[in-house]
Every structure is written in structure tokens, then in C-alpha cells.
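Read the single chain below, which is given as C-alpha cells and is the form predicted alone.
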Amino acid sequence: MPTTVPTPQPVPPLLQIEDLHVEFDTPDGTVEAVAGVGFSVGAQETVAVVGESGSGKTVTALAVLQLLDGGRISRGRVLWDGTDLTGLDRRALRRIRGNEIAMIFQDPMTSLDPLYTVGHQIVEGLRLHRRIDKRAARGRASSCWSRSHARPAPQARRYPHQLSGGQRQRVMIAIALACSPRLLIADEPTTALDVTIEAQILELLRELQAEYRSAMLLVTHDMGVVAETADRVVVFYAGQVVEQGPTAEVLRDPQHPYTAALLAAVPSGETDRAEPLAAIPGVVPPLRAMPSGCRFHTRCARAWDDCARDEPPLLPLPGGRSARCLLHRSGTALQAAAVKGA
């Protein structure tokens, strides 16, 4: 008799978001700064989330453990290995937080607390999370220095102002993978750094990740570190995601007007210095004025009238790709070649 083989069935994604809606009350009214995103997060994959600032990147990671100030999740589902993170009470999101997923915030200075030493930061947030000894949390905290690649004395006993930008982000790192989180999520973690700088704290992370076996989303504006480090992208505009797909595909054949301008506007080796850089028209809009149809047409070289009436949905693409773009409504290859152009 023939040996009948399992058809394998697909693995759930570690983390997916699901419809996402992030609203925040000003004293204008109530604004809503993410608007129907959806994205998933594989388990150890590196998915990138790009965009210009304002585009929602950081509320979007920011929701993922709620930790929005003045926000509030208005619709929508994150699931977390099959969880609905946005059903959970304190309690249970506490842990959640630091043990399973970790976060690294843009700015380590803010993030750290100045009154105490980045030594005593580490032990304490193992204590908390893990329920162990001082004893076991500084033999803890040593390893994560070394494997930070940070110097465990005199370091861990300095307070945050008095070490430099890549030094408080590599205690930020050791913090956030003390407890070997199945996610990391990494917003800009190399603001504000020198190139230098932001070459080791990348390589570190993709080491750590390797080493820990976690995912990561990481936020960031610097198509560079898109192309270096992220397995898929997922592109932000206005609230929404206008653009995913595995990267090397994106970055090669981008299929949203907005994704193309981005790479447009990076500088190769072959730019001529003398020719000014392109640049993306305009800004982005503001919250409480958003234009109808889509949001990017009023800044778009490929917009016609239905842009500004027509708002459009988040497109398949072959390839496991996808575009918010009425030049994919047909899906003819005329109109998709025409992306390229913008």
C-alpha cells in the first residue's frame, strides 16, 4: 500500500494584527493616528515596519502591549500566539510584558530611570519579571552584559547620563532580552547614533536574535537598515499600511507610488552630487484633516481623479505582496508598471 504524506499545514503566525484602529482625544477632538493595520509577525522572522514620522509606526508598536499614553485601541485584534492581547486585564498583560515580548524604545536617556545605576535597572527588572533572588538576577544581568557586548564593571554601576547614546542602547538591548523574549520589538534603535555606531548596534541585535531565537519588528525610517536586517517590510502612510511583502522584492519592484518615492529619495553611489536629492512633495497630512479617497494622492506624480474620491483597499499581489493602489484595482499590467514611474 502507498505510503499516504501528511499534507504540512501552514504555522500560525506569532504575532498578528488584525484591523487595527489607535484613537487619541485633543483638545480638537478625537483623532485616530492608525487606521485599519494589519500585519503578522512570524516566529523568528524580522518584519520592518518604514514610513515617514507621523505615519503610525510607533503607535502601532506601542499598541502591540498597550502601553499608549492618552491612546486608546478603538477596534481591532492583536493576537499574540492566539491570544487577544486587547481582552487581557492588567494583570495578565504584566506577563506578558518583558517575558514574552520585550520592547526597546527610541530613546534609551527617557527610557532609563536617572536615579538609578543601568546595573541595578537590569536585576530589578528580572526580579520582577522572572520571581528570582538577587543573587540569580545579577548572574543573569552578567550575561546579558557580556552578551550585550558592554563591559559588566564599571559600567553596570554607572547611572545613564554618564554613559554615551550606543552604550545606554546596548543596556537597553540587555534589559530587553534578560528574559529571552519570543519577541523583540525595536523602535529606531539607532536614532540619533553615528553610522559607526548603528552598524554594531544592528549586527548586535541580529547576533542576540540569533542567539535568542526571537522575532523582531523593528520600527525605523532608514531604508539601509530595511535592506540589511528585515525579512519582510511593511510600509506606513498616513495611519495605514500602504505596501508588505518579502523585502528584497519590495525593495527591487516597489508597487505603491509612496514605496517608490521612498527609495527614490535615498542616495546611491551613483548619485550625482551635483543634481539636488528627490524629494516627496508636500507633508504628511494631519490627523484631523485627512484627504478623501486616498490619502496619499494629493502628494502622488500617478493620482487622477479617482484617487480623490476613491479610497483604496489593501490589494493582493502575487508573491505574497500587497498595495493600497487604484493602479492595482484592475490589475492589469499597464497599470502596475506604472508605479515604477513614480
Contents of the next structure:
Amino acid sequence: MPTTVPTPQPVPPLLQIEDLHVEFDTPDGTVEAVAGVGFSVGAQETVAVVGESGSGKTVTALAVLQLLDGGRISRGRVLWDGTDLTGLDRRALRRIRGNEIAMIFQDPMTSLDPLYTVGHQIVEGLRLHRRIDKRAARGRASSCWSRSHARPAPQARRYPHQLSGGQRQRVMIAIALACSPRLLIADEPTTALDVTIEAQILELLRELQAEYRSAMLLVTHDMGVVAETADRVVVFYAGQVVEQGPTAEVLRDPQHPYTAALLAAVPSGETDRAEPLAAIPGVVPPLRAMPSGCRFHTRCARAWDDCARDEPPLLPLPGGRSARCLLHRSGTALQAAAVKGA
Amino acid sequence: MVEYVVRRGLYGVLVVALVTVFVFLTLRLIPGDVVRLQLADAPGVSPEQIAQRAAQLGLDQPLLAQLWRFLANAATGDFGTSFQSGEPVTALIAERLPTTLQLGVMALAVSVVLGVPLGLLSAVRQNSWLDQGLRVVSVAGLSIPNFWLGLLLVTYLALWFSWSPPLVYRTPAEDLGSNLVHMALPAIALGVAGMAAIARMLRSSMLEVLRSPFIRTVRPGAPERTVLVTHAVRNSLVPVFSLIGLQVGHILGGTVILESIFAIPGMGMLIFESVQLRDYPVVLGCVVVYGAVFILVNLVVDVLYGVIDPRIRYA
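Now that we've seen the form predicted alone, could you pull up the form predicted together with the partner chain?
Full assembly next; the chain just shown is listed first.
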């Protein structure tokens, strides 16, 4: 009897965002903060989303969890394990949020309820998702806690205002990881912290991510953080993905002039202190006055006539990369390698 | 903590003493003389008789001497005797204080029991017709003077429902039903402003809390009820709490006129009558008690504050 050997199916990514559009109603009309974003996060993978303020990175992260305050997803899908989160009701969402997908926010100073002890807040999150009694929850919380913190538990009886920013972010991480989520969304988790604490928190996130086998979606504007933590990087500009690919390659050989300009703006040890820091000329265009064609062309050193007219698609490139730039359009005389000179 | 309460208590005594001095001096500025008021009707009163009566009441002494004597006696718990009836002021107050406390508690209950749910509803259903309507009601409630509201209530209830409160006051011991019906209207009239203030403040504090990052931390995984009850409501009640303490002041002040309008024999009415008769010791005794109640309530509020909010430290 012939047996049919199952053909190996490509493993679908854990999280897949497809053509996501997010709109906000403002007194002056509707603006689109995210305009057709698509990328994916695989199991146990770390993906960094980078971009300037207002590029739509945080909105995208919040949209994944259906946590948009005042905004709405006007188009697109957010597939979690094959299920579209945009169509789920609150009940179904609750089973996923905080449980399978956890989120760490930017500001640890205000992200904890000031009226409850931090231990209580870790236990609370756990008990919402696991049918366990208080004691078991406490035990689990204290193990999460001790793993997220250099010193063990007496701190659990403290209130948030008694802890430093770094300690509070550790509490946030403990809350997020208490349910062993499969995906951790960290929205600028270190922006509010000073540099030494930042390094510790990033190290901690990396360790715990490996231990809990979670994937991580890291939202940041810090290229240094990207280089240290991410497997892949997704570069946002003005509500769109302009480039994505494996971190090392993107950082070494950016395929979009915006990425190249961002990297050039990072000061290094060799940066001449007498010289002014490199910056991208101009500002991110306001949402209601997007330039025609390529959204970056007004600030792009390599723009030519076509850029103001043709909106470039996200063009696939070799090595699992892609870039939204006309330089890569087939038939364009300019070579991709030339991007770096931008 | 104990040290804090003791210190606040001492400050409170000082404040009451200062208020007493202020009221003592202000009373003497009111035109009209207690001796003339008492003897005016008697025909052919001689200047000697007037002087004799004044001496009886201790009014022949220099003003500061009178003040000093009052304060010294008050410190021992003796507020003197009524110029009018000759009864000890403490006895008069003891007789009437429970009635006023009952009215005050009822008014405060109206403020809190209506104000808190209204404020929360307003915030949770922000910009709904309910919210808009409540905002109008709040502004109206804050703007309408309590005595006028009391008069309106009586008038329109009588006009539309041919109903009016009992004419004769009964103590709760005599007839609880009649007593509560009698007290209901003044309690509502006194409590509406507090209700409006609490609803407005709670609405804005709840909206602020709902937008704060820590709500975003719990909201993803928690049922909306848990988010609202355990986190949002508790946090937004913190600022409202001190407002409740301050409302006690408004309510105490309001009792003076409302007890008079509704013929409730409490301390408010006693103050009202005593001021008219220039019965200085009674007015002063009542003022001391009102001041002490207000300070005490706010001390309790401040202590409870620390129970609700761990960030509060007593220093």
C-alpha cells in the first residue's frame, strides 16, 4: 500500500501583519498613521521595528493587540497563528493578550498601578489567565520576579513609587513573562532609562526570551539596540515599511537611502567631535500632507524626477530582504550598490 | 503617624481658637445691642436698669477682657450661659447636635451615593447623551444656592403633588418615618451641590486614570470590569476623597438656613436664632462645634488618604 509522504508545509510565521492601515479621526479630518504595513515575526525570532518618532511603529504595535486608543484599523489583517486578530471579539482577544502575546511599554514610571504592590500586580496578571490559586500564583510570580531581578523577592511587597525606573521595568517584564507568552512586544522598553540600566534590561530581555522561548517584537529608534538584539529589522518611515531584512545585512549594506541616512546619523567612536553630527535634512512630513510618489523623496539625497511621481512598492531583494525604493526597480540604470553612497 | 495626628489636632485647636476670636469680634460689629433687644419692649426702662443688665451679662467689661474670659472658660469646656434663656450653652448644643449631625450625614450621603455613580457613569460613557446631560445637571447643581433649591423643592412638591413635609418636627425616636420624610428635602437641597462637585471631579479624574499607562498595562488581558473596578475606580477616587471632606464644610454652613426654612430644631436653627437675638455665647459655642467637626472630619479624611494611597506619607 503506497503511503503518501506529507510534503513539508512551510511553517507559517507566528505573527503576520498584512497590508495594515490605521486611521485616526482628528478634528481636522481623518489621517492615516499606518499606510499598508506588512511584516512577520517567526517563532522565537526577534524583530526590531525602527523609525523616527511619528513613523507609525508604536501604532503598529498597538494595532497588533487591538489596543488603539481612538484609532481604527481600516484595512489589512493581523494574523496570529493563522487567526485574524482584527476580527476577534473582546473575550477571544483577552485569551491571547497578556497570555500568548504580552506587551512592555515605554514608560515604566507610569505603567504600574500606584495603589498596589508590585507583587500583587504580577500575581493579578497570572490569575487572569491561569486557573491557579493565590498561593501557586504567588510562587510563580516570585520565580518570575527573581528571574527578572538580580535580587530575590522582598521587593514584591513594595509599591511602584518605591522602586527606580529600572526596577519598575523589571517588574513590567516579570508581569509580561509571567504567563510565558509566545510573543513579547516591547515598545521602546529602554527609552526612559539611563544607558547602564538600558544595557542591563536588554541583556535581561535577551536571556528571558531565550529561557521562555518567546519571540520578540522590539520597537525602538535606537540603531545600537537593534544591532545588539534583533535577528531581523523592519525600517519604518512615514507609516510605511521602507526596508526589511536580516539585521546584520541591513546594517552593513542598507538598500534604502533612508536606512543608509539613519545609519549615517549614528555617531561612532571615530566620529569627529568637532564636526556637527550627521542628520537627515528636513522633518518627517505631516500625515495630512504626504508628498506624492516616494514619501521620502523630499529628504532623499538620491531622489530624481521619478521619485516625486511614482510610488515605489516594497521590492523583494535577494537574501530575504526588501526595500521600497525606485533604485531597485528593474530597468533602473542605477545599481543597488550605489544606495550606500547616499 | 500618631505624631502626625497629634500635630494636626493641635493645629486644629489653634484654628478653632482663631475662628472663635474672629467670630467674637465680628459679632460685636453687627449693629444692635443685646441688652436693648431684651429690654426694648419694657416701657420706661431706666439707664440704670440697662447698665445693670449689661453688667449681669458681663458686657460692661472691656471687649478684650470679655474675649479673654470667654476663651479661658471655653478651654475648660464652659461656653457660658445663653443671654436669652440662661441655660448653659453646652446643654443647648448637646440637645441639638444630634439632629444636625443626622441632617449632615444624610446630605453627605446624597452627595456621595449619587455623585460617585454619576461621575463614574459619565466617564465610562464619555460624550454620550448621558454624559452631556449629567454635565448640565452638574453645572446646575453647583450653581443653585441650597436654600433656593430647598424652597423650590417645597413649593413645587406642594404645587404639583399637593405634598408638603410634616409641619412639626419629630425626633427619630418619636417617629422615624416622619423624621426621615421631614429631613429628606433639606438633605437633598444640601447634598446636591456636593453631588455635582463629586460627579464632576470624579468624571475628570476617572478619564485621566483611564488614559494612564498603567490601565494600558492591565487592560489587554483583563475583563473590562476588573480594569474599571480594581484599578480605574480606586485610583480616581483618591482626589475625590478630599473633596468629600471639604463638602462637610458646605453642608454645615447650609444647615443654618435650611434648618430654619424647614423648621428643624438643630444647631443651624440655633445659630440663626441666636444671631438674631445677639445671643453671643450660643453663637460662639456653635461656631466652635462646627469648626471642630469640620477639622475633625478632614483630619479623618487625611488619615484615610494614606490607607487608600500608599504614596502618601505622614511627615
